[in-house]
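What follows is a single chain, given as structure tokens, in the form predicted on its own.
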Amino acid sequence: MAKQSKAPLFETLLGHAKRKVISFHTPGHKNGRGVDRRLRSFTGKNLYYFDVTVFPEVDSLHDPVGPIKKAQELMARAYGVEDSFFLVNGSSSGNMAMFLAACKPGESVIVSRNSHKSIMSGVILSGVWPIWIQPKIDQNLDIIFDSSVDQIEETLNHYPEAKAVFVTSPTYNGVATDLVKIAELCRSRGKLLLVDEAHGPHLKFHEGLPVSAVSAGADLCVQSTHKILSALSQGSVLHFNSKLLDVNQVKKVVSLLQTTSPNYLILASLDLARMQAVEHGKVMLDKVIKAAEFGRKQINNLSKYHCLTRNEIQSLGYDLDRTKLTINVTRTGLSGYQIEDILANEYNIQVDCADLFNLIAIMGIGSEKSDVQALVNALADIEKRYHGHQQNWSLQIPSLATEMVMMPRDVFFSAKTKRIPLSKAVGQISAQTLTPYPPGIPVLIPGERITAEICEYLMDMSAKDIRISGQETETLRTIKVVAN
């Protein structure tokens, strides 16, 4: 544990930063001096020491030997994996990193269809099969929930040939999924568990928090350490814990995916944010956890909102990471969009995400109970000074059981392809990835056989003017689809 109070990157960075060295090496701004003076003005100077590139004193992410190496062996400590790799571009190259780590061209993987875009990002690289769970959507609380354990005991039996099952938890929404009975499930079955835990790199520091992917047991785990943990942006780790696979193979994937310019400012925040996690997360977290359930208390005392509670979503089977506040605003007869402007354009606060039916509020280690009040505060007053009209929402999906009929990487990468006709498009294979918004899930990816749900589906969309990601054109009137 002594060891976990050091900080052997930044350290090394700091050492680097203080001598002023002088620079014949990239970036061309030379230590901030040839910044723009606006931004340096407000940065400071100091920062733009720490911009500096691969050199034997500072280490390489690619081929780690030194302070980067210490670093990454204190993260995978502080986590109880065998190994964790330091990420720049953000968890979305963690996620094609575990599906070009753990399977081979033409393999299956089971993935609940709610995954982050990412994840189709990493079918395509990977050219596996993907195996989809259709997502469970409860209309009363108006979110979606991620693969359960029956539904991925179930697909299993469907599809033995599977090499591994992905899963997201927490979700967006802080729902965390059974991860130790789903990690149980995986090994009886010989298969590799793949976790996006994006949003979960605090769990592991928290007992009144869900079950961590890395101690629940998944052989390869990805974190956003940037989203609630003390890390810059871009900054996350990939957690690798198995026997299943190759340790070498996952290095050389994640250097396959990553700069070999990285941003030495993210990496010594990594660095920092886990040796903060591990001396002071625990009493950190306390502060947070009740500055959420202050504020989840009061928001549910307003009349026309309603914020997501644990004890809801246990009683459904799932958990929830309570530094998140997902707070229901249909009955203000307003949409969360518009919600989200008002908030920032009158109140100067800034959700992380809104749909129609919620905002999403996310806590973080430098989260205060003042602006968890401040929240509130304009909620309540918006709730006196906004009506809206009673709307019809529903938060639904057809039918995504489609049948795959070629591998997305194929139809990714072929130019056999053409547009035609929305109402004429039952019974096409799908050349392109369509998600609405809300629910913020692909209707239909390369490779799919389009259903006459879908279509119409997609119509009714179309008709209320509901613009749709990967749509091409301004109008959903075609879509395309493989030349025969």
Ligand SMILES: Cc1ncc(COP(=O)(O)O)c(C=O)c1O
Contents of the next structure:
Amino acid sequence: MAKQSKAPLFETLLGHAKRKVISFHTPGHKNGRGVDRRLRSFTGKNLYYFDVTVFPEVDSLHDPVGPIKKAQELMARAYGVEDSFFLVNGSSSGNMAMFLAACKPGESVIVSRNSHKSIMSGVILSGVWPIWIQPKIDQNLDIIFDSSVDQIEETLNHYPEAKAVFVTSPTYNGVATDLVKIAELCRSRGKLLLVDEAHGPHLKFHEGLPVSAVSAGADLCVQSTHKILSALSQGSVLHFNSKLLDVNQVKKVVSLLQTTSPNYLILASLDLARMQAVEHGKVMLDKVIKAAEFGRKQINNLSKYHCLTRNEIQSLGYDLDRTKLTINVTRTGLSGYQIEDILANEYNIQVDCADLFNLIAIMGIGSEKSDVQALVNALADIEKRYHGHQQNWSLQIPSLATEMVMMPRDVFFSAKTKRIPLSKAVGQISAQTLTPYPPGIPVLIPGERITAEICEYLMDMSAKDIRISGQETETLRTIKVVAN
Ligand SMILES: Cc1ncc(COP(=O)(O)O)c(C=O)c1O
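If the one shown is the form predicted on its own, what is the structure of the form predicted in complex with this ligand?
All chains and molecules follow, beginning with the one already shown.
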């Protein structure tokens, strides 16, 4: 059995690259010779020797027997799970795979309404009934929380037939729910626990961070190794650790969703990211956490910002990944979007995302204290130079309870849809997902009944010319519904 200090896939690829083999396989650039000169002169030419295709020496992602198999086994051991599967289309494909592996068409899954959009893809592909949990919104902190233990327990009491519970933890803001208790609850009810841990591939490697889903006891969990650790973009992992599921079913769905021409650079970077995290993760994360805490303190010394702290989040029964900086900017009178633009255009700083209230700055294994210092300096400067007007925005979810009448999958594939005026939509079944930002939580998804309240809310948005994600037309005067 290979050691954690080895990276079998990377080492195989390096050996292959050094031999400069004459290529009669894909890709067509042939070891980079055909790549546009401007790109090649910027990147250097060695990179392209890694961009190979499937042949016995480098192994096959779909039927691994060599270095990919070894690399996946090392990944599984590093996280303490039974099996790990490399993904080259990010956690988005992992989320779809979890639904397909865990459920048969017609079964139901409890899932938070503010989940990533790939969850809707999972719901549609697998043909399950989603049982939505309405997320809690904290009006003081202007953030949304994923499902708590109590919410899940209550929902399980109402819907004992649910096959699985799907949780996102940590969220984009780094807020982690109590996965240990949720796993216990799921075990005691015989339910599968599926966790979108896209933002938590590093948690396992530092005791000062929230408990990882793999340690808490999730049956399946997906992590974007590329988001925080050092894998290249799209490099993610699906971990399997279940007594209730068949690993061969997981293998099959992972294969179903992946390309037959995986990028070996991504695969090698997953192998190396694991080796690095095991060997040096603790020390590297120590540095990142210290830099983040330094930034948090400095930002909280400024007068117009507030950076979310672990104490605040723990007092609400959740935990915080301290490497994430969620910076509330409402006291500047500017929106998070405006400050995001100012940071990009005037200070050469790119945050991960923004909403009306917050900036979210994600730190990763490559972050430096000097980056944080630059962000703090820029925020201090912006606070002096810009004077916005106090806004009375608030993060609200309208209470738009409705019923699911049709399965989202059936609506998605239905040829019988029609577009009607919004004003005539009460009582119809939605064929669209409509999501206002903020808060980024769908008010309607395919298969849901359009109530008078939802209709009024959407007409109000339309009258104010507020764009709603998923509206399909220039203005929201019409809506697509299921035809009778
Ligand atoms: C919570 C969450 N889950 C899943 C994803 C999808 O991850 P990926 O970009 O690796 O496909 C994201 C992406 O931002 C996310 O924020």
